[in-house]
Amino acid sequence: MFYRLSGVHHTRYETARQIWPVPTDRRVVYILLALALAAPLYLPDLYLSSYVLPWLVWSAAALSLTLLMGIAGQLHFGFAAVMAIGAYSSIHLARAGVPFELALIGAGVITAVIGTLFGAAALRVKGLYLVMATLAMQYLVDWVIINVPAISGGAQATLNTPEVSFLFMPLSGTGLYYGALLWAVIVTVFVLNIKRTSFGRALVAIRDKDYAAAVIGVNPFKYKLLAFFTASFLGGISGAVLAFCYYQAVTPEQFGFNVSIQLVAMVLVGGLGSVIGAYLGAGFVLLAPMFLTNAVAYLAVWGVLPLSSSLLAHIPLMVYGLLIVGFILFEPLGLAKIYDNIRKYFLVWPFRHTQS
């Protein structure tokens, strides 16, 4: 079979400790990889445009809310807050004149102070507590967006996004996808690597027990306030993305607590602090719904569900609940354990009895 250890000898510790040391996984993800980029020339404009890109954008969103809540153990409930303060940031600056590369960042630089001025409470809080601290970031950041004109442009206003090139090509079009899988794969490849480093170990130390982490001479003040800012920084981005790949236009409406649930099941379902869980997780949240909507509606069509409009249009969001509380009940660690389970199987096969 093509998925066995034998035969992977490892000689030096940098072939032992690669992302991917088996293979096959490095093969698996260069395929994942060649389809993303071909996906322009097999699927329609509307699957792209409706389904694959909102997937990249939010998976990067739920990436970095990973960074913050599996790796370094900080609740945040706030975070499509995060997501609205990179997205009108990115707007502004880009109705400025500053080019989109530098508008990018700006928004990230942005959140990420606003962001750790909130997270600071991580630093008094904890549990609980620090979920009132992030809701109380949502409901002001919802606020002062709502309420101040020069902002959002009023209530009910909707703020366009200009026109503008990346890497001097234009965003439109084909773009705005490869720009949205340019991101993912960004934050994919630095959430991936990040446990790799000092700064990954001592978040981890950190979310186990803090008071430990202190004890072996790791500063929890200093590295929640890291992890804050890497995690807002990410964040802003991943909302200036959304803004400009996929919505093209941002209101209040899009960045309500809701969104923030929504992020927070979508790690939560996937896997807490796994990288393929970010991606299972957001495409489950964000394209189940869709795909039961549209099931239903179709037995409905043809007489399988003689049920009135009003049970119809709340079936698809009762199957939905029914899945998520079936994923907590017999699989607690989410999406990302199940393809784990699927993935060790392969890897003894036949040969069961070979599991630990």
The other form holds:
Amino acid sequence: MFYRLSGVHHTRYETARQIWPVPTDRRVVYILLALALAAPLYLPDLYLSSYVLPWLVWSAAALSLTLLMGIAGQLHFGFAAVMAIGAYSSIHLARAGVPFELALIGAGVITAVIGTLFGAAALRVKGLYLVMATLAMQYLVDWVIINVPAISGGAQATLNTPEVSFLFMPLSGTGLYYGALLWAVIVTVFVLNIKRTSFGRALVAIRDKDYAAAVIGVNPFKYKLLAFFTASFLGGISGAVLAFCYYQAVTPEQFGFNVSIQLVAMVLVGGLGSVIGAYLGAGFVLLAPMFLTNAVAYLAVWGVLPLSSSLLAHIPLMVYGLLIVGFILFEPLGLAKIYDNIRKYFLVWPFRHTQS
Amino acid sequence: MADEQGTDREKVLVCDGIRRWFGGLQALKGITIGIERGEIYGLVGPNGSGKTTLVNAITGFYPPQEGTITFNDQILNDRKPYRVAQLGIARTFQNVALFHGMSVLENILLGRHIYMKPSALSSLFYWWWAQSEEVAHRAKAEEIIDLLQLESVRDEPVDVIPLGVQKRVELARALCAEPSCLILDEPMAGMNQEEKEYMVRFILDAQEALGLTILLIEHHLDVVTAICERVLVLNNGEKIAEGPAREAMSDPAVVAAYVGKKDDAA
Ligand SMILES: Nc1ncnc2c1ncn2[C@@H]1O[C@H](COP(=O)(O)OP(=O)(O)O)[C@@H](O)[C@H]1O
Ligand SMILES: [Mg+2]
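Can you return the structure of this protein in the form predicted in complex with its partner chain rather than the form predicted on its own?
Whole complex next, starting from this chain.
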């Protein structure tokens, strides 16, 4: 079998600390990256721009949220508002003539500052109260965007993204796809690196036992704030990338409360704190309703489900909710754990024993 | 009381008239101790006598309402726990407090936190800004892993290893911070004779290798008399005896407090 650990010996800490110490994992990643880079050559435009592109950006957003919820253990039920701040800031900055690259970073910083302010307020409470505090952020941000025409873009409340170029290339056509891909790769590498450095360990420490973290010199409050800052920064830019590369015109509803819940679902279904889980979770949450709608419509046509049309419209949503609850009950580590089990199966093949 | 050799050695950790109330309950009733550089100081007493509370007062979790605590002439009273740690005081907990989402190695590496410069930015530019630091501190962690013979479980998640080994990992994490003062809260609770002997060995090795001052809370009185130079006996938040281990343990007040537990005191 090609998936082997035997014969892999690291003799330097640098190599033992690689993101993917198992050679086969590394090869899989290279192949996926090559496939992603070549995607415009073999995928129809429609698939690329309406499935793969949004999936990449939502995965980046889910990664930002999993950094906060999974790695640092701070619940956030208003992350769509974080993305909204990033989207609106970047558009207004770009419209004001700021170069797009700087507009993105500026949007990230603005979002991070606002997100951290809310975080600082929210951190005075714990658990379910933190959920309520972040929900309050969602509604406050929604309200401000809707009620301040200068932000939402006036009467129709839609704001078109201006023409921009990124690193001297106009952001259009397949450029949009590559922009989204680049952002997804950056966030992925960033989160993977956080997980293997002292910063990530400190975040996990405050998540697991904040008193034990304090006793080895970690300032719990500071690291919780840093988690809010970093996750909001990434979430803000993800919102901006979503606006520029996918929507191209933003309205407040695109970042409503239901979107925040979808983001949480992506993180939970994928597996808290897992990088691959963010991709799987985002794919699941984006695709599942589509499949379900089609499946239900198909069954209805064949007369298998003789139901009223209004109930029919709700079935996908119900199944979708059930699936999420099912995951939380039966596989709390999410899709990432299922993937991990399969990987471990091959790792020890032909033997049957895996460690966990 | 017995203080013959105590006068000429420098006092590192000094508690002066510590009082701590929990609601109406006075858990510490004016405790005064002076721990000298390089000694192993025992703290014993029946359950609920205030031993852990004293440690929590020193490490900033429950600051005393009266009295002062100084460490190397710095006042600890208003310091948050993480700032106490930065002064070089490390501790372990009576109930193992490891980070369950991490491996043994990562837990131990966290002991290096105060020497590292964790930041999101250096994580982003890992290869240029973080790798060499991570590798350098990994080497230090490996030294401690070596000292405490944890090589075989290095990559295991902490929740799958036996309790005795978990206690050793917690000691390793504390030692990794290269403290000058180490506080151990019942490091041998629930261990069998063999594990206990190993733990004593590790504590003595660590003390020698790092030149530690140790405050040891322990119920196994044989261990206390064997390795502690001096002990303090608490009962109901009060000091009932202090002095060289053997003398303090045979004090009539101590024997009375431990009645029914005497067979422990081999
Ligand atoms: N956080 C707390 N809140 C209320 N009471 C406490 C707290 N911590 C300790 N106590 C009380 O203080 C007394 C001393 O406890 P402790 O220091 O844990 O004893 P020991 O460690 O010697 O067994 C006990 O009566 C205990 O109930
Ligand atoms: Mg205790």
